[in-house]
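This document opens with one chain alone, in structure tokens, the form predicted alone.
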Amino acid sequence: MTSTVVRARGLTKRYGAFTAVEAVDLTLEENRIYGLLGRNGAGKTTIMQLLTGQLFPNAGELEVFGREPAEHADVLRRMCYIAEAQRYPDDFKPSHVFRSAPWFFEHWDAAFAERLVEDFRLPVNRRIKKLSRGQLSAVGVIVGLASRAPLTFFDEPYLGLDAVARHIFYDRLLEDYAEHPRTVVLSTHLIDEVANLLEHVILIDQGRILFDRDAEELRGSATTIAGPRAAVEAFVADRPVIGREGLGGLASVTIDGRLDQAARVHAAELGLELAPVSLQQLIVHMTGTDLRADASEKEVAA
């Protein structure tokens, strides 16, 4: 049986008039990867602060590991956060971030971090202030895998790194959760990329949650119906669409919900394409909204 690590109920954050967060429900499960994903200005990175006791919320209820976060060292001590800035002294180098970790990393691997430096090509004795981003994001990558925090939060760290090193990074992240397993978080713009990692997706808009499902689940769970417009229209007539694209005659429109056999073989009979939708498209119809999809609703109005 797994147990839970973070339970949520009711958390809201606000700035002023502001509200960040709102009322938001939330429960991490041990030794699973999570995927926190939404929009620019989402609610992300201020809820992963929440959780790791660098703000306090102004409702709600908050546990984690069975206590709040916010100054409890034995709960603190317990997890590792890693933001996309990630900041250090300007004087140090990666080998004195490296070499203090364990003071602050229980399960601190110094033998892991060496091998991750000799992957991400890191040099380890230039001082931060002249590293490039990449380098810098490669820092904050490897003390966030090294540490082996039984909760890790990642909050866009890899963003300057490369293709090649964001996929150095993907592997070892599931090789070395394999054989230690914890609880992950990763907040990502690169949807696609880490898709087939996660094992749970919340998805977050405007402070709030959308959906917090497993991700397996939403694989397949959605399906864009493509044909002449006429035609997709009446196919999608009592089903839930969540995002609409045309041009001329022909249109495109995404609902939301698995086709049996019987649909996709009266989708064929009208002469209709089907195609799955991956999991960033889903988010993307589910937080977006398509000024194309707009202009061919009053086309089919008119």
Second form
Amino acid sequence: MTSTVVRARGLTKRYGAFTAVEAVDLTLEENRIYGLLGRNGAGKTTIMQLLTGQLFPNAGELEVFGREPAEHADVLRRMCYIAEAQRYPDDFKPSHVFRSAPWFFEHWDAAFAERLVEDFRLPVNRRIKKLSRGQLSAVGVIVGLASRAPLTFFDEPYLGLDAVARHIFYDRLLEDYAEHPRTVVLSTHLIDEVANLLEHVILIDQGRILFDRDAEELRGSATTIAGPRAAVEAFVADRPVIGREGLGGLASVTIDGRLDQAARVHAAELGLELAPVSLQQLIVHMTGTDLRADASEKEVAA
Amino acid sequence: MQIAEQVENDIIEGVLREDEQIPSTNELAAFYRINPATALKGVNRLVDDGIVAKRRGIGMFVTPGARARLIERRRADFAAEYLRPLIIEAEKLGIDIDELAALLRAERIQS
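Please could you give me the other form, the form predicted together with the partner chain, since above is the form predicted alone?
What follows is the whole complex; the chain from before opens it.
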């Protein structure tokens, strides 16, 4: 049976008048890959810093591996957090980082780290401050993978990494996860790239959880219907609309929900085109806030 | 469920034969770059549909008669999935059924 790694209830973090994270309820199960997604400033990093004991919440309950994370070495030892702009002592070389990693991570696999160094073509004996942005990101990605921490966070880990390097990261993550299952939280803006890696998606907006759903359920859970405006509007009349665009007599409306075979046939007969909505498009629709809020208010009024 | 569909295609096309072992969930996940849990769900759907069956301690194998059953199911969906959109588009363009039939024949000769 799966066990729960993280349990948060009403987790709240304020900075003065600004509430970065508001009453977040969150559960992370063992050995799953989660996507923590949302716009810049949505609160993703704050949530991860709370979970890893780097910040103290103002309110709420938090248990990681059964207890509060802050200042509990047995909990912290089982976590690895790779920050977007991970910092190292300037005079360090990547080789120093990898040599000191086993002091912090009991499952550290030096041979795996070496393989990754070759995959990423990382110059291990160059000083950290002389590395390019992408090479610096590679250091973090290697630490995150080779540490095999039971709970690993990658917070926008690949600034400056090229497409080839990012795909090496995805491939190695999947391979190693298959052999050494662990809980991974991946926060990124490159949603389409990681969509298939995720088992579960948590979408954050303005410090709150917008949805927390199984990734497989999300795939194909929204549909865009395009065609003559009147026909489209009639078709979506009693369906939950999450996005609406139009051009002259044409409309393109995105609904939250699957269409069954009968509805698909009906749409085709009306001359409507159906298109699946990718996870990235779905999230753009869900978090492209103000415009959308106005549109749905108008719908309610109409 | 792309994974289930891919394995079904391989069975229909004869890439995977009956009584042959299909790749493991982890192999499928690595090859298609998807989460192993997602791959497992796909394989479980194939098990539920009777397309593959587990042999304890060895792996998943294509069941006897799986190909025929898959073809039968695809045939049942063929009209709704392919013909209906074709007819709707043809009507939009003013192509009548005889002309459509002639076009289909001509296209088949070419390919």
